[in-house]
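So this first bit is one chain, no partners, the form predicted on its own, shown in structure tokens.
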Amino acid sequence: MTLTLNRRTFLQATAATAAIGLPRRAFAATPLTMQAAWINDAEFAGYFLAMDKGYYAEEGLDLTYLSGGPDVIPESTIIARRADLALTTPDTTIRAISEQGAKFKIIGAQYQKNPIGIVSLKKNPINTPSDLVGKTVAVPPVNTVTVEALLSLNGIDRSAVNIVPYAYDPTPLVSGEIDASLDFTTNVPYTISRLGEEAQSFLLYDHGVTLFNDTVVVTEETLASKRAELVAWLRASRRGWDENLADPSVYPPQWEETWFKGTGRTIDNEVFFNTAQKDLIVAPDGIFSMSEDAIAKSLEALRAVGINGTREMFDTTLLEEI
């Protein structure tokens, strides 16, 4: 016979076990995977400190965290279940349930506001999207569409941009070789000013392109079958990144031998960005929350490109039981 029990029988059980002097059993935690979107640095830093402190174990969570980088596509690692869920862009996964028929939904957003801005030279600035014209950008193929939807809201033909590959390396803006790249804008200012020079960035998301950022999603099967594991990921990730967020400069010097080994950034530099990613990922409703109003402004950015999503895609009910 199977025994399910709600969390009030379980402390009434737990509590009558303890009265008449039994052994108590540890129940084991539910394994959940998760898959980062990029290399190991404070991106997700909120995170390595829900899994240092144990608060993922507190929910009852054995937590399997995945590094990404430049060959990882996070949803094809929970089509082919290897993660459960998986933070991403609003862009592709979009683009993948009304394109392709993916079942996925989008839980929650990390990024408030996309960290992804134009970034140039201070002694030779493009502020602004008009200033693009004429000039070479440099675009991770990824995001190509991006920029595009950049343009196309700012009334800019794409013929009058070049765009060419970028290799996530500033080394060829600062020589001179292309006028500005897309970068992350929390990090990529603090590589520039260590070869030497000053940047000048602005977000994509002033200009229009009002998109989430490390969006996270699921697939419509994972959602079903392992709910109150997702809220339960949902609960101690916030909890990791309001304390990471309290102060930002306090935890990624802890890190520099664990969760930042090997990847050949500084400390400093990590502080920095954690330090920049702060006003884009703080709510009012709380970390991970989507609101109405940017769930529309998402949906109106991607149509200027032509990728047509609607608001069934997000599911913010999971929000409302942290």
Second form
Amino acid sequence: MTLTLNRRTFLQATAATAAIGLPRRAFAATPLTMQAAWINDAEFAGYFLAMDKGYYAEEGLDLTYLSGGPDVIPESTIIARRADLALTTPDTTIRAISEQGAKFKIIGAQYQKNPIGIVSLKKNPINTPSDLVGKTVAVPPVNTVTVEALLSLNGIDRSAVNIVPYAYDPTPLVSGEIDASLDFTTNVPYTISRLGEEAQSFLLYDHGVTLFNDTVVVTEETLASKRAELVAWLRASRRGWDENLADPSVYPPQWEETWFKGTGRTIDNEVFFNTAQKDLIVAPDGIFSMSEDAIAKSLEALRAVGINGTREMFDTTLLEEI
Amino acid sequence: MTGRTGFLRSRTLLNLAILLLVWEIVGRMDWIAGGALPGLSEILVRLWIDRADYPGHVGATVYASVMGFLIGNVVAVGAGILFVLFPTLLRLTRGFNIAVFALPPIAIAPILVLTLSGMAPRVTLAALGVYFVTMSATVVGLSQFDTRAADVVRAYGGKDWLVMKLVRLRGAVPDILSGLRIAAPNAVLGAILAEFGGGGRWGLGTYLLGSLGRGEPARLWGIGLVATLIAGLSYLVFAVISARTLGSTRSVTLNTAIPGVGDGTAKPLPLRMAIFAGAALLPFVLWWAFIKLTGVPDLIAKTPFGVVDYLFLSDTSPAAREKLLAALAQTLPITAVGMIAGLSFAFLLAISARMFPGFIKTFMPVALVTQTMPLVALTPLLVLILGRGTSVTLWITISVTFFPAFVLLVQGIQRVPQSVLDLPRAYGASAWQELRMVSIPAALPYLFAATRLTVPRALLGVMIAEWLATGTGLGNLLNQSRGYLDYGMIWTVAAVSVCLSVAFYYAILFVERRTLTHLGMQTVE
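Swap state to the form predicted together with its partner chain from the form predicted on its own:
What follows is the whole complex; the chain from before opens it.
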């Protein structure tokens, strides 16, 4: 009995696959896979928009979008060839190139200024890195590198600050169990205000950690073999971001039933996020651009914590081709 | 008799109602940790508001759990039967089995996410959570059979496989079922853990991750309760099946035959040494083979040689060793304490289950919640109540360790044949005396088996606490290393934690063998 059933379902499945499979091949769009850095939220709004409006398809790309998560190390995904490009934290990427000999190139940067900052409560404010002395700060273990950079660049002894793990929940901060947490300043202040407190925050960027974030990283191999597709991806993504940031409150509500369905986050939160990140993304030479000055600043900040990056790790020539 | 059970049942329901009422009041009044524990009604209201979100997430979690549960259990029961038929095979794969059990899921989840795609990491983690429990239960069930029934089969000319079919497999059914009972929540937890880290779009773990940033305990508890419901239902299914089959397979009288030593004649020393060496080497060979088969590049995936190179041969080795040793010095002492605490807790519960069945029936739902409530969701609450010191580590460790040990111990106490219990009862012994003089000594093999089960979990519990709350030791080192893309350290921590667990396991096995042989009892595998 199971055999007949199997055969029937098998035949149906075969027919269905053929029906779906054929027209797709007729388009002959080049497949390209990107690995995002986190779950679906406003951080990736530009890509959602470009996918919805078919900007990638117009560029001849068949884009597969992979969401991230705490266990997903974006760099690992491109090393394992499960994605062509990844959005990464530049300090991690550059350390991997310089210390482990990973063959990466940074071809663009979504955030000109890293949105990561120290978030505290207004009633117990932490306004500068030196305020951290003697305080308890919750930091996601993967971001310890970045906080160590902040402390070292501001001449603060690592042992003077009590660093505990941060599990992405602002409850301990609001209840006063910790004094501050390391998080996206574009995101968590919204939650804190909803919980009846006012947030106080500063960007790490404004205190010497002059880094990009969500750097667009590829392997040298991909750069050589898929250069045209990568330029096309940058062009379509820039279009998506430009349109999304023109009025940051427009698109997030439209994705309530699609990109943001069931993420556990609210649309109001995404609008807040999208609005707050605008100034950190927009660049005079266009979104994703990496000016010589900004690259030099990144390298300088990293050198202060013993990460030796070089100008060769960045490839700005693709941006020029957009 | 019906009157007594009816009374018990109503008492249990009453206790449960009181418990829920207390929870509701405590939650509503925000008495615990400034409202971090929400009232039951607040959770239910939140669940109702979020009802549209759940079907997709529940569907994904159930799919991954069921697939993992099926695959893990088929492999586990098959392996269990093979191990009993060919005891050498069990010895040869013991290192591997313990290694599978002791693999810290927080360390292998990223590796699975990297090497497999789509649902596969979730299914694999669920299957890994199931395998050891069911495999052990199968072996226990197949080894603890009534030798008299086997003698009957042999007397009529039956060979080993016929004994297996007619006596051992039938006798093993209750054990396998009790294994499946513990395995079911494990599968759900494994799937949720992989979802939490793995970056998919659907699954309760993904939902939990997105919800963490809201600072809304009612949502987190809602997700936890749904996870508990799924796990609880699966547990219940096997508990019911188990209750229906147990009566028919339990011995009515006591077997007074002294068990044979091992499987007949002792093997010559060189052979035993070879098997031991094989058992120690096999996990490393399989580790190496896994990496070669998946074809993951060397930079990410370290073979055993890669780890040796990382720890001893490269320029950065001294620094890496120093970090590792410092972390071990923080983790190991608390693991030992945590293991004892978890085991004592399980033992007390098992005795209570015998003495106050009503209490334990009330407690079981609470115990199940602690097993299936994702610890990440509970951490803010635990940290707010217990701080970030030793006590939070101990409680997390107890919650991770006590349940399997408890189930095994209850089983050990329950399996004491009626005729043995009749003796103290005939002499008017109190329930305590009966427990102390008969049930507990008779359950000694199960206490040892529970200890062996607890050791690797204690290390895991401590590592989870370090990861989520204290930021020290191996658990923190593992996560920090991800930020440094220090793959060598990630593999090293995983390997070291597994090796430690296996070493503890053997230490307990050694003590167990001596004690039980001395008392003329069989070892429970």
